[in-house]
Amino acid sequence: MSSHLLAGLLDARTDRLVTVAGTTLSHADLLGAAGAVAESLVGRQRVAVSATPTMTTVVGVTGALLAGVEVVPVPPDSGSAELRHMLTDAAPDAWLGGAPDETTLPTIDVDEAARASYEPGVVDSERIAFVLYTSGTTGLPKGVLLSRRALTAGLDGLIDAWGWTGDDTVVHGLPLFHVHGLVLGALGPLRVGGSLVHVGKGTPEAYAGVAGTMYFAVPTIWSRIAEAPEHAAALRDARLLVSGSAALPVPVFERVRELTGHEVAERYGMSETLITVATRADGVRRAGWVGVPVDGVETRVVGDDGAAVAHDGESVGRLEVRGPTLFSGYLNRPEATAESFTDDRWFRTGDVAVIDAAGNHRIVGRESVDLIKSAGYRIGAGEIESTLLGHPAVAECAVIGVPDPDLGQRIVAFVVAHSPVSAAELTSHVGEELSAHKRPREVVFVDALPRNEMGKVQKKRLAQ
């Protein structure tokens, strides 16, 4: 396959279609519209895109990639504090497409009906394609720098693992500001030369309403499909069902298999690594196991002493990764970048895992309890805590994720208040400052937080 990131799109076929929010463009028309965007970006270095699930987003992002311009995908539900942080940290030249009302940056229009010719130019493979903001366990989100090299390697690894071809039609309803929906779900079909249908909201009805060959979803969506037999049956003709962003519960795996005849293929990755481990289309699928390293990627699990942990399917160790899919660092955060790698240049994922004798991986969980995975989102507890502490009624707080059969984990905030305040008011406060999906699902008022002798909040006790 061509080294160009969007190799399949450059064939400009009219029988390969991209549908988003009810708008359909052939690859030829998408290339023409994106080519017009690329022309408008001459001289630009970096642009922000409000990553709504629309054709405008797909055309805008594609045009920026054709032009070699960096893209900052901004969650459309970003709160004011979050938005200010991203724009200050990334310092984009302009907004591409629609922009929030409060921005003062210039705006560059995206016209889905425009057409311009495009001649592929030489763009350094190490050139940054995306500045993708991701929440850690503390503080505001960090900007992950993803190069064209990393994106190409990551997609090619999945093309190999999943037998992905231009004859496939990918169906999903995932956000276009995360790796799963944006890189796999949107760029994947454009690299392999296949079709895409973004269904908007990822409901069982929406997935069942599209005849695709590959369906991408997070466990929350799969759990809802498992509860809708009439819609699940429509997926029987699919070639591959894929789940990611969080662990798929075993009962959901089994119920989907019963209803569709397919065992869901799980995979593992993060913003900093893209997808590094995946269940192969021709491999054995087991509930709770995420497969083997994709082509070019190496993994290892190590103990507290740094020594390798046995690949016996039971011994737990810290998961570390290296390979061409890794990010190029955190924007403006050289110290954080350095700390994320070992002395021999393996990336510390922060997850703990087991590996069996055949190389299959099972993710056990985080080293810390502060990274919450809810409805496919990775959410930092510290960011929510900082926001809650900004409310005048909050004296202390601690945020955790607790198991939820639908969301995977739901966000629960434990709050010590020094003046009267309602749970609804605090939830609304978080929603105004941060993304909507970061609002606590539950607020528990307590007289004090459990702490150890060093004063650290004991979150495991809260979880119990």
The other form holds:
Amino acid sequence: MSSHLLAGLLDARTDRLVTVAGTTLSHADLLGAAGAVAESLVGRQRVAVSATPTMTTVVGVTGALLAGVEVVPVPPDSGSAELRHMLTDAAPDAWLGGAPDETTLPTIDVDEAARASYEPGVVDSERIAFVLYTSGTTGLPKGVLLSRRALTAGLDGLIDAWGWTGDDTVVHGLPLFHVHGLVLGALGPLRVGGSLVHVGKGTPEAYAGVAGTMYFAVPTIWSRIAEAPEHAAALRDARLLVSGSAALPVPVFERVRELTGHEVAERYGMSETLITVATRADGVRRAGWVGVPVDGVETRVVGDDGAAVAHDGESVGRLEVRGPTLFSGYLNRPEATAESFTDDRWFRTGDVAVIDAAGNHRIVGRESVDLIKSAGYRIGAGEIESTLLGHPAVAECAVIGVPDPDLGQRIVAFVVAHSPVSAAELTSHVGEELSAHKRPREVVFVDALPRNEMGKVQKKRLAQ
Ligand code: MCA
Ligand code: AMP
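Having seen the form predicted alone, the form predicted together with ligand MCA:
Then the entire complex follows, led off by the chain already shown.
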């Protein structure tokens, strides 16, 4: 395959189709429309894209990648504080495609009907393709800088692991502002020269309505498919069902196997590292295990003392990774970048894992209770706490993720209020400032938060 990130798309085939929420373009037409976008981006460095699950987003992002212009994919439901933060931190030149109402930035139109024959120039592989915002345990989301080298290596690892070819049709309904939906789910088919159907919203019915060879979903969607036998049966003819972004519960793996005849292939990754570990299509599939390192990636587990932990399938340690799929740092955050690496340049994932003698990985959990995974979204407890504290009625608060059969974890906020306020008001306050999936599902009003002698909130006690 050519070294260009979008090698498969550049072949401009007319029999390979990209469908997003009901609109279809052939690869040739997508290339033509994206070429017109690329022409209109001359002189730009970095653009923001309101990453709705639409063809406009796919054409806009593809055009920017052809032109070598950086993209900041912005969640379309971003609240005001979150949006302000991303625009200040990333300082894009313009909005590409639709922009939020009160924008002061110039906007550049995306015309899906345009057809330009654009000759992409050579772009340095270390050039940044995406600034992707993701939450940490505290503070505001950080912009993860993903280079073309990382994206190419990350996708090639999966192309190898899954025997992914131009004959595959990927089906999914994932958001286009995170690695799963955007990199794997949109760029993957364009790199490999295959077809894509983005169903708009990830419901069992929508997945069942499309014939594909590979279905990508987060565990929440698999769990909903497992509860919908009438739709699950439609996935029998697939080649590969893939789960990632959070742990797939063993009962869901088993139920999907009963209903579809397929064992779901789980893979593991992060915004900062892309997908580093994957179950191979021709490899062992074990419920609760996420596979082996993808081509070019190395992993290790270390104990609290930093010493290597045995790869015996039982010993638990902190997972560290290195290889060509890694990010180029956090935007404007050299200290946070430095802290995320060990002295010998391994990336600290913050996940706790077990590796067996054959190199298979099982993710045991996260080191910090302050990073919550809900419906596959990574959510920082600290960001929600600061937002709640910005509400005049809130004196103190603590946010935790509690186990949830549908969402993996659901966000619960414990609040000490100094004036009367309803749970609904606090929830919508978070939705207005941040984004919809960061809203607590439950607000519990308490007289005081449990604290240790140092005054630190004891979140483990809250969880009980
Ligand atoms: C949700 N609702 C609420 C609240 N939360 N209402 C009141 N208070 C709340 N706190 C509403 C929603 O607005 C919605 O209303 C309804 O409840 C159902 O919401 P929900 O349960 O969230 O389900 P959903 O809207 O059906 O979405 C589920 C989903 C979605 C499709 C699984 O969460 C999703 O697409 N998740 C994927 C996240 C992802 O791509 N992560 C990848 C990160 P209404 O129905 O009226 O709208 S990348 C990554 O992790 C790495 C690299 C990796 O490994 O992949
Ligand atoms: P994000 O930055 O949104 O990409 O989230 C990355 C985090 O998702 C990882 O650090 C893990 O905690 C979690 N994650 C991703 N895939 C899996 C998986 N297959 N099993 C368990 N956790 C996962």
